[in-house]
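So this first bit is one chain, no partners, the form predicted on its own, shown in structure tokens.
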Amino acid sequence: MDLYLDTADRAELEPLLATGLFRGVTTNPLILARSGVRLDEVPDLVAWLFVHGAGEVFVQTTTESADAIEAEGHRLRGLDPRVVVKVPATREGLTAVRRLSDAGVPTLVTAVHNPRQAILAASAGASWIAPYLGRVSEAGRDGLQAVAQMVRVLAGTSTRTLVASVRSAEDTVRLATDGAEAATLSGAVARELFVEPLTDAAVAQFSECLPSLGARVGG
């Protein structure tokens, strides 16, 4: 599975990126609005993510019409050949979506709540979809069945899933043992992914034979 961090927070980002583990960097207007990001500031952060170590940044168009968002995707697109666009999984959004894909522009048909739209996105050429698991489980919805199901649908096509709104490290081990191809994860979530006590009392009892095997060493 490919891991993503969904933040545009620097200060949480930059030491997640210097590990080498994540595929990339997805944000959305409300991520951006919660880190103080502003709209023509979108330009340096996708800058600043590349040279930190992501290998791919997902900007999230924020117009309305067809017309509109297919304009936007292009100046998105333009930002740098790594950058897919993000388009709401609207009517307008997935004719914009399909307009894209057949000028040979990736892109991810995102706030995805049921396999009626992973059908839609596949029909627009959408290289990714973006389901929301934890929006989708906290409707009263199952979440996790409902991204198996999208999973299901998308086999064989070229479309493939990134899961957002991923709500701790455990729905990350399901959604890999499920088939999901990729998920994108808060700072806090993936964080969660490091922590094992065990692992850490290991580590401690290793550390305390050190000094004595260094003497044995040294002797």
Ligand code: E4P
Given for the second form:
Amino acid sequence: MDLYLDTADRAELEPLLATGLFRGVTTNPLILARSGVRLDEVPDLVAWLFVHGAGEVFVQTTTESADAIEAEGHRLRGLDPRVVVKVPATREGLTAVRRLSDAGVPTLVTAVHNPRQAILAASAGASWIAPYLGRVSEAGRDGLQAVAQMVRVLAGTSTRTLVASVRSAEDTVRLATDGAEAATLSGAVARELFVEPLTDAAVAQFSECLPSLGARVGG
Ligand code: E4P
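For the form predicted together with erythose-4-phosphate (E4P) instead of the form predicted on its own, what are the coordinates?
Following is the full complex, with the preceding chain placed first.
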């Protein structure tokens, strides 16, 4: 499973990107607002993310009509060839995604809550969909089952599933088991993936016996 970080907080991103385990970063207006990043600061943020190890950055459009989203998508893509354009799964958004796909711009259809939207995104030629797992579950539906259905819907298409709104490390494991190709994680969930007390206990044991083993391997 490919892992992405779902935050625009530089202090949170820097140590996680430094691990080399996260392929890139996803943003949206809510994430920018939470991190105090204004829209006119997005180009600087994108440049900073690539310098600090992101291989791809997903930037979301903020306009509503298909014409405006299409134009904005081209502007965002113009920031860097590694930018993927995120577009909400509205009728206007999907119309713009079809046009951007035809122009060779990679896109992610976001705020996906229903498998029917996965069908539409694939028809629009989207590179990715982003199902909102946590929000689907919190709305009283079976979020994991909905995502698994989307993965099946997209099998054999060129549209992949990058799950967002992920609430726990355990959900990440379930998603990988169910065939989701990628997930984007908050800093908290990303850090939770590294937590395993039994590994810590084993490493402590390794350290305890080192003094009895003499010099290091290789001197
Ligand atoms: C999209 O990339 C985000 O995950 C989106 O903000 C949904 O996450 P949330 O439900 O935690 O807000």
